[in-house]
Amino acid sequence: MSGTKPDILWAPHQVDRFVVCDSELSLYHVESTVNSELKAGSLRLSEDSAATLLSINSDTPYMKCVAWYLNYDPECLLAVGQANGRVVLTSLGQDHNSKFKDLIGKEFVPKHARQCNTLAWNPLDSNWLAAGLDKHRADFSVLIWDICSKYTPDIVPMEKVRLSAGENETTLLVTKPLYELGQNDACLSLCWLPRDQKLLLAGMHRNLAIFDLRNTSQKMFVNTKAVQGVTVDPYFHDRVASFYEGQVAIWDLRKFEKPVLTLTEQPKPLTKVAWCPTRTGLLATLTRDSNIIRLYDMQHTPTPIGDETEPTIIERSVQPCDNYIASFAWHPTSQNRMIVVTPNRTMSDFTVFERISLAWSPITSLMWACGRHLYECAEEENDNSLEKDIATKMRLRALSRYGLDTEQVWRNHILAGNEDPQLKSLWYTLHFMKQYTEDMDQKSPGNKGSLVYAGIKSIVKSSLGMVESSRHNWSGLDKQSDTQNLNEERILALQLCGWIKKGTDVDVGPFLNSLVQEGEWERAAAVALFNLDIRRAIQILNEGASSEKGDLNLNVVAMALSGYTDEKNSLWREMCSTLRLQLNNPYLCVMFAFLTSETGSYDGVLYENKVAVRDRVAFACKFLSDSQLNRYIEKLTNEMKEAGNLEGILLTGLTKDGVDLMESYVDRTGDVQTASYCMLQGSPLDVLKDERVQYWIENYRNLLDAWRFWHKRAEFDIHRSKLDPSSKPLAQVFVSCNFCGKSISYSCSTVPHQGRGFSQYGVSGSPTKSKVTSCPGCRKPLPRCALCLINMGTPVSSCPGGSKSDEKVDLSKDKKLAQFNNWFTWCHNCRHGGHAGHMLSWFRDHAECPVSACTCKCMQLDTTGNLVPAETVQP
């Protein structure tokens, strides 16, 4: 390497030592300096490594190529290829062991003197050495020497004789080599193929060939220009990299007719490439007077009938230093580290840092690979402080059935954990809805029921002009206040709230102990005094305030209530006003600011936001009269549309506004489980074809299937269907006849006279189990079972080898429409298939299709064949 570029090479065992080529040989060892100083004498590498020169070897001029020996022991042993087409056998330490110490110094001759350009150790026999020369007329150009040879020649010719050491130096030469290759043409580079000891690739002048040394008369080659630095990837021994000027030429020693990939020219020549030996697919190029290294990352990705597809191709450059490069090396062991160094033995020790790729888990985990490490950030089961994120708590009301429970629609809060108390009144509506819905549909069948699910705002329009306001008397008090004559609309708006039961009775009595039963006192009470029953209020009150988890200050409110006057300017009222606002429960300042209120104006009981809004709308029936219940009830739905809360489903009902105030839900929060189900539940055709809808219920399908709840997923469908009949799917698939490609099933439903069901064929749970094996359209006959040999449409227990357990098993299952052992079942590619029971039967133990000289790997082709429902699997 006299004259030109230095090269760098790692030791292939001592991952601590390299040796620098130039016109001598230098051996380094690298050490950390993480923390410790810089020793004297050392280079720094990096920040975090140095090197220390051990030795220098200067015995071998006119060096052309190198090639460190790859057996543990001699530890330091190199080959030398030189200008004059010798291979010198060197070392850059002193090894004791006699048994290799009669290497060191040896020599291979070839018979005329020509450059050697390439080196190759065979990594199976590691005494074997090729060298690759220049052409000279009729000789050999690719050359084998077994270092071990004692062969020693009687009378060398004085021209080869000749030594850099000294004319009076003796020598071992060496002469005739194991292998001669290449007759008349020159090789460029050369690389051993680690799947054999005996087949050696090699660049010649104009193709690149392989020999085979057990016939070398014969070799296999392919023209082509691309025939430099010939190199193996390390992990996929049949591809093979080599190029020419400024191109990369990829190779499949499987299809070695042309490259299976040209990587971008590049604009300058290069002058190296090299796989990375810690990591799959990966190539580093190095171009002439450049800083840069360009690495390719080479993906395949398998099709479905398991051949592959051309490479996926990631590429990217790394600068490991400011000046130019004038040779690299990867390190043998370290993952995606190298060392490099520049013209003027300048070295840098550089690791190439792989991109991170992240991931998101169906089931929220989040994982990234960064190199050969997988990482996985899990939230804490246990960590109570954080809110669970929305894809949990869907995940965890899906294994709970949430949204299926159709009768008591109430109880769906509860199987979503009962925490949020918008879901309740979601629920409790929808609950309510349904039920005077069914009410009114059996008292006089019409329109009714659908304005029930319209909601309180479509309800309360259909009203206007028909009410009248009268004075009614206090319970407990000599006094009068001005309310509202309760129709039937407003009668059924306050049921939809929940203040009283079905028929035309107004009685809140049984909704006040239900609050009491609950412990929610201070509602109760204010419920009980928007119906003008101060007494009932204040015995609420007492009764909260002596219960176990009662507030004793609920006596003070109860002692407050009961000081109530009418008089405007009484002190009690000056009090009552300007202390209320201290207050911490919302209802207890409701309740006082209704009694301080002027008669028609409730601003302070409408507009307090903490109160619920059912409360609120049942207070504004009340009260209100229809032009200020009309201006109230349309205000407050375009409040609760804006803010997407699922408690304004009371005023849009399921109908477009519903959609709207539901999309903003959905933006809010994602819960598209919830979204589904409520639009599910009563919505008009016109309501549940809109895009949003949809695109909420396929969004929770796919949900469901990506967390491999296919069970669940079929259970919504299932229940979408009895809701929205119009959903329902047509049949996708069907078995057909080979002959009349008529469906099977659709002729046995098309010839009831024959007594032909769908049962015969296999797929019902009938005791008897009837024998059909033809098609009922063509007569001719159904394929058979490629293990049982029988006609498909027999039944899996009637076949010769069917136990009698299994026959207890299917004759059990006769709710079910069909009987999974008993389906047709085939793979697509090879078309060979039978009973479902016994091919899941025969890959249970197999790999390969049952039928005779086919060596289809059917279940492998299937890349769900191996996953399993997650209904099961505990959160």
The other form holds:
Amino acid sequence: MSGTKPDILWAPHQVDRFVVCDSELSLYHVESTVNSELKAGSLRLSEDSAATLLSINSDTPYMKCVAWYLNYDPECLLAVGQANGRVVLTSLGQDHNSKFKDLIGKEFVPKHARQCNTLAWNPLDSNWLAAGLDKHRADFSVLIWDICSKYTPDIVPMEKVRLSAGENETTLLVTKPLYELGQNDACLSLCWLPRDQKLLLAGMHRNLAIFDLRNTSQKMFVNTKAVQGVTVDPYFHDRVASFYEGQVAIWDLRKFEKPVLTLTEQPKPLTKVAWCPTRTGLLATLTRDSNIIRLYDMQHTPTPIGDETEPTIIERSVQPCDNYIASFAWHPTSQNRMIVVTPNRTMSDFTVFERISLAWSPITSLMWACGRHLYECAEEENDNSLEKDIATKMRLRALSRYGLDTEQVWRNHILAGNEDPQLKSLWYTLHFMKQYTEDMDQKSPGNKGSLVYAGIKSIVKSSLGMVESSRHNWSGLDKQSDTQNLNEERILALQLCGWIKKGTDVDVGPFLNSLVQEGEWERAAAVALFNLDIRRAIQILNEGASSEKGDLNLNVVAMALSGYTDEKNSLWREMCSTLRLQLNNPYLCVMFAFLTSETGSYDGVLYENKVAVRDRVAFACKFLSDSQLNRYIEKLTNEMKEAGNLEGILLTGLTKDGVDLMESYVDRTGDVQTASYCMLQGSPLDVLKDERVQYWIENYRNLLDAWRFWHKRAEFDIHRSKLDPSSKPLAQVFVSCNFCGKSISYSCSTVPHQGRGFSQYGVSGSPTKSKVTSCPGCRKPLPRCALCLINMGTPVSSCPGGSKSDEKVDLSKDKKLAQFNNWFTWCHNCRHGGHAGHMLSWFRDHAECPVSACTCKCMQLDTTGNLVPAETVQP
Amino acid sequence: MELHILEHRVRVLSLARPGLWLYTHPLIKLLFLPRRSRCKFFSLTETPEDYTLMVDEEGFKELPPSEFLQVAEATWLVLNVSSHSGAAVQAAGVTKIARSVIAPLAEHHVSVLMLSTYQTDFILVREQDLSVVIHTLSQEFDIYREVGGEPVPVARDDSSNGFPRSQHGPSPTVHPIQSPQNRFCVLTLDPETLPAIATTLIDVLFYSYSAPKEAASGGTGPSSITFFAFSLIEGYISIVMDAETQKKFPSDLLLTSSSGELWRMVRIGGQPLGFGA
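For comparison with the form predicted on its own, would you give the structure of this protein in the form predicted in complex with its partner chain?
Expanding to the full complex; the earlier chain stays at the top.
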């Protein structure tokens, strides 16, 4: 306001008006220009607002500070602090209500003239005006004036002297302030504390002081340099900001000894610091010669925690205009809106855009907040064409106990939803591997069992170098097939492919029957054909054509098939080799490819990607020579690894190759669930030690925790520890006897049949029925349950106290000692406890400890205690 | 009561009137462009004998040495008494300071300089006397030393540590006094309006000297005495000048008490302070 640098303030109540003050006061009116043209004489403030000058007041020279009267009435009353320390009441506009007329022009004069630095209207008593003055040797620097006790001009207080000499208009001079504070000091900034009408915070010469007008001889103060621009957070009345040069200090009045934090120092001195009145914890700061306003967001840290921790703040900048900013003012009611004024009095009206915070819950719902709005991203329910996200799939699969069927391993693909052919292939592969490992182990223990899990690639490799079995190329459809000539490894490979059952039986008949049953006629026909049984193939196709779901065209295919001839240059061969490419079904296609193939060249079958890997591999095992087979398997393996195709597990097995393949699968899909369960099947091979596998497993566990599937997590851990005993966690909690100090579960571990899951957590009672209520070490009694008052170690009988009857049933349903209800449980704070079941039912209705004299809020100390596992709330 | 040892390190100089022309430029710079010189403590007092300058080290750099400029060897530290110690609000006027600060220091043979302004009183002590000052005054004052603008409490030294507390009463000293007839006013000024009175101020300070008129009759003192004091300390301006001189200034810019009180001077000794003979 020093003539060159304008200040700006919004009217506290008429929210479309503001005043710019430099050498004079100019009142503006803000209008929206969204639907209208800019009026003549209006100044554009932003894209959709403009200001019109309403009036100018130049009655008060040497203005140092201005404060707008806070009451509704009169609206345009302003207090102006002058360079000589006088405070003048002045008004803008036509609002000359006679009731307040004699307030206008009233002057409040200090004893000794010096600059008035700051003014502050009391927010509770609207007639109180505090003025902060520069230092004078013996005078006071904080003067509190009562502008008029009752608005009644008739009662003129004694101190008010009408001076007429030398002046034409009579001026009402007031020389006696209501309160005088801060003797022999300077006051640089002031603000009233909203807590009490009589508390005033002042930035004095070298300290911040809180004056209590109820006892003016007392004050609270703290020595500091940061005495400029004190301002109270409107949303948190104990938080105050002040500044000195480039540094802002944030104070907590309850802990006034030092700032709770200081903001990053700016290279240039600050000129204004203001809390946003419409948003909690947002502080705007402005430095000299700058075109940006820096914002500090402290909304998430309403209270300082502990002694030395500084609350986190988010700093950002806004640039409302290109010019340097002289001053700014937050709008009193519009959210985050402010107006800025530049030294040449151009103004700009803008709104600080709120930061958007985004939250993505573990169950894929998405929310974001902006300002006071909360948005939720809703998935469109009816849109089934889109594939579900893998996280959703994994969650549903976890709920359907996917991966946990260790007997009928293949069934896991049905648990997974029976929609992914790769998963189907994977679980069948794992099923066969498990089956034949057991089979092998029975036949020749410790021999080839591990080879099975190493995949067909290793199996085929192991047969290399052995005598090349006589391998005739297929030359006709004679049923004296050469399967008899297959060596043991190839038979094993065919078994893993699922073509033949275990045992020595090499007949594909049962497999064909199962395929036909599932309606896979084309595949069944192809497999029959590859086993050189063209008659059966035709028969299967006919069967398919006549069935309800089948395709009538299968008859046509069967017809074409029946025309097969050995003749190399026949018309049939020519037509089939060209027209087969138009067949949609890959199996029908490869059938003709096979029949029309040149001797020893089966690329049309082997590289038909739409045909299942297991069928192609089985085909290769039947028709390729050892070296050809090896090359083919090698090539296919690499292809599978690259693509992350789970069908390839058949080839790689659960080896390092398999982990590589799984890695690209996880990279592609993110499905750590399948990866974890699949790799666990491979135990006790080395793959489990692979850090990638451990990483998948840990991630899957974290995922289950994040979904609050704690029971699923526990199930997974149990499953895991069965397959990988090294992953079994060590006991983490022990119950020790009060008397001898030994673990009371010590003896449990010596009794093998007590159940691992029970003793492993070390919280069991003694297993021997005779002395369950005493320490197995010293035979002294175990502590009593705080609720039933019976010694621990006894089974929970019934629920004590007036609990609901259904809980009683619930608790006493199973009296087995290992039931969770019988477990020891206790509060880590007050050390009271008892039977887990009793405690659970107690804390369902109470927050406090059940022990009568204890006031410990045990349940509230447990942050997860009130969370409900998500499985129980699932539909 | 609190005693603040401020950060200024002040040199005291005496400028002989004939050498004034040599120093007009640096003095104007110190007066009107304090940001340029970064001088935060500047006081210029015109007496019948000389111009006395108190400037901090930044300001001292601006003044070239010459035969007209006498510089006191010591560096002086500035003390300021303030009374906002939370208890009852007390005035800390010169009398109070004389009793509680100057007299105890005199007992310990510590010389002080005193500078009063419109805003407050400063007591200047030699830097080498600081330990004695702290020891002497720590009984009565909470002493703070300003470091980087922040007051840091100075540890109270309760042991006598070789400085026996003076037991004998104040020793009386007799000084000749004189009281000239002219009246003075104590004023201040908004630093932003300083340019508005710059020409008048330059005129009064540098171009209006006239030899003092001797008293017509042998009264208690001369009819008037040349005295003009200007200080610019930490941004605050304080001026003490003859009421007649004040008439040269525009009336609306200089600020003083609403009562418009005027002061008489009582001159003690009349000898230059520690300089010259």
